[in-house]
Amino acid sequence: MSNNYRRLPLVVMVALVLFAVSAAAQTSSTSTGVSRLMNPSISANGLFLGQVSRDNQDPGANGIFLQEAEIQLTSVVDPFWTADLIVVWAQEEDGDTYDTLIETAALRSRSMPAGWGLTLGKFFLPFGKHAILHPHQFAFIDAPLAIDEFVPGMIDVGVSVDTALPLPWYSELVVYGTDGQASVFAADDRDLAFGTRLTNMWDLSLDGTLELGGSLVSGPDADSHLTGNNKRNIFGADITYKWSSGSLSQGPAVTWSSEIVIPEPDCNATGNPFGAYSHFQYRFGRTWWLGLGGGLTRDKSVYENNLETLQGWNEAKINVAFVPSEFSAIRAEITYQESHDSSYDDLRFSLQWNFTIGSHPAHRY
């Protein structure tokens, strides 16, 4: 045997070794040799929107903005802990200007004991199906009326336990407390805010699915002094069904969700607050989307000079969504509002893109 040919197996082992040195300092370091191993998983999403309304002079309802721009950290802490960071920069009602606010900080437990799960920080409180969302996970452009009315804002700083109850489906049941310093409270004052949502699911088919939950949050009432009611209880529940061709990769697809939010009334309030939506998405092609959604708020308090007068609305809307894959979408949508007295309605036409680049973790179901 030539001397080229012994040499062979230790040209391969040397080839080897260089490939895995330099596959390693590629995954675990930089050019400095500072180890990237535990760097967090870093996303962006940024949202355009372009609108025109017929009725609404205001410039925030007529133009071409960045709507929102955020920023997501998500990462492994230790054996014990998972964290998440998600700062926002979102548009103020003028259009011009933006709201820097921390959305998230929180931590999750990664080793409670018999499954329950324990969430300490900022986080979205667990009421409903929409309240929870950020805006690039909207079925539409915009917040059904009912949560912006009720319960808009739902972050606060607190502490939150979930478990999954021992039940033949799919059970699982969230208590938390918070300071009560989310803008559906907004009150100044020590009072805490606590709350609670149960959800079930179960599977109709291999296909589908149908989820049943309620919620219910209670805490300082902002107008407190008007109303002369100290606390603030609102209760919610929601329905969501969901098919996905199994057969069809990209197939059709149906999700169906209705949601309805009711205030306790004001302290000698004279209306009986209420809200509800419905939306309904259909995708028809592999990379297309149609939505359907309507709603409506009633008995909506709103005071002045001390004085309350009660408001409330109607809406539809229909959109129609290019969607190539989870990292981005171009929606274009038309929406159309009246108020219940018919002293006004708006008709407005939207176009939306939505892009989301890194790594970025999985939305909820």
Contents of the next structure:
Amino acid sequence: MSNNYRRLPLVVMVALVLFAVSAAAQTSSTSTGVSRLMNPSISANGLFLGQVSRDNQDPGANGIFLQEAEIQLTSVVDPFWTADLIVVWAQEEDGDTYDTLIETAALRSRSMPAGWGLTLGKFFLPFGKHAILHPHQFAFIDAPLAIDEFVPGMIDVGVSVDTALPLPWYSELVVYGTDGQASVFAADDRDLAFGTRLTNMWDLSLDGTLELGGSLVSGPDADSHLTGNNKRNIFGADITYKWSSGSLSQGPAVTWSSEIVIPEPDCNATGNPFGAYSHFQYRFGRTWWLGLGGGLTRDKSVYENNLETLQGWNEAKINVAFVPSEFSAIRAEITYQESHDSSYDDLRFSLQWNFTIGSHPAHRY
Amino acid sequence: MNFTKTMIVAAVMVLATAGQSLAELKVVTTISDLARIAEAVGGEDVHVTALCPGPRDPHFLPAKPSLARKLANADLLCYNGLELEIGWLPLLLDKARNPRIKPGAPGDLDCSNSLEHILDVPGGNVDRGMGDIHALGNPHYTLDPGNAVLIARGMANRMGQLDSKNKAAYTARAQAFADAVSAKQPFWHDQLAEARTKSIILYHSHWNYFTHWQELKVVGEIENRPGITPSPRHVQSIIDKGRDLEDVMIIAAQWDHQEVAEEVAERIGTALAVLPGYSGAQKGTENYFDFIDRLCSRVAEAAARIETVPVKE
Ligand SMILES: [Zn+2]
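Taking the form predicted on its own as the starting point, write out the structure of the form predicted in complex with the partner chain.
Every chain and every other molecule in the complex is listed next, the one we just looked at coming first.
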């Protein structure tokens, strides 16, 4: 019972703000006249995958699939808020059924004092560079092992506050408190999750930037009965170099991004689990990109000859993407994965294509 | 003691920054042309920064957070509008956290609102089968110096509202800019007398305000669908068209994929003029008048050269 009270401050805060907002908007909407000009910006995209696996016989690993379809609505609400709603129909593991996910349903402040930003609702928790991406924004078809293993489904309901730090370079701090229902945390626990992220960026030249980020999130541990930890604390660090030609329109470009994710080890474990990846992308023609990636995880202690060892996976990927416009892309990819102890490996060939329709996409940096 | 000292230093620093911000209006523009016009109008009463470097195609400026820092302190944002900056300016404004320049605020100036005529406003149905089209019309209006004058007056108005004690100075400088443009017009006009008798193939509709202003005869575009690599079939049809015409020349921007423009020029057997897309896109065009001079002189020079280029099969 006392656990219920721990989330009280957060719930009261969210409830008060939402009440204030909804009190102003209690009327049902009209569909005539100038009201139609106030329709939100709408965009939609579809992501398709054809895949064959050398050794994996799962139905979800072989075949042609609609991976996901997504609808995004964005609009200014009133002088105080902008709202985003993103609904996704994502393929489940079996390859046949679809899950409806509300990826984002959030209010974002428009006029907070002193440059503070406030986000209220359901949103991607800002952990690292990859956990915040939609699948159609991934550098490769699948998320890196490290992300899948340690920070999957980082979406939760709560409050996030952000500000730019008064430093000589670009530095942004985000602090958030959420319900603790993100899939990485315990689904039935009454504790909240908290986290923070610091992003720093420097211009190395007119056309190149270096980004260094650090992330921390802490929430109820889903496996506390196994791990002996009440909290699941996860740390992350990332480095990204970006460059694009400043003199040729849609010319050569490079993105090199690496990230490490370190969950706090189990109380009764001896090894230190972690996951890391490095992705390199190069635009070599106006409509062509080449990608090279590698990653690994070390996790799950097992006993062998009375010694506890870390198990894990390694992977390497290469892809070529054809991007005829900002609104569609096709890519072909080869992925090699092996278990750390070399007892299992697999080779996968994939072809993925996507489209975006509706309002113009922003070129996220 | 140390604490008191720190507080005093901090207070002095805050006052110093405040004093600085009172001294001059901090103006940020998106493209370099608008920066040059803002400098002409603002003179010593403003400090002007452009987000997009001259050599970079503003359709595809990366939304670097360091650019958001430039916006964070701005008193006035002058942007091109007509969706030229749609891929990156909204993101930067969000990161800038500056209420003085957010949409609808006094520091938010869409320069396209000062125009009298917008070219290439699509009539009827538009869709992206036509490429990444500018649905509100052609946004490259600063290539007509007449439009630059209208923008200068719009800027003077807004600067005067934000900084009323210098209102008269802004208006006077906008008038001086207008006079300087008027004084140059006959020269620019005469320079292109020969080019006016030729047919022109553009790489991209970027040049429509320039060709409209100079009454040049445009007969086709190599990149007929904006942002999309032209198909070999379309390139061939442009070459065929060029060969059928008496006197034809090609215009491309320095950031365009010139191998295509060069191939078309070679196979027609005509001159290619590679022009700076905006002020500062080529060396020696940092000043707006030098920039317009360069457009005119390069086109005039190419028009005079058409006959001398052999046809390559
Ligand atoms: Zn354009």
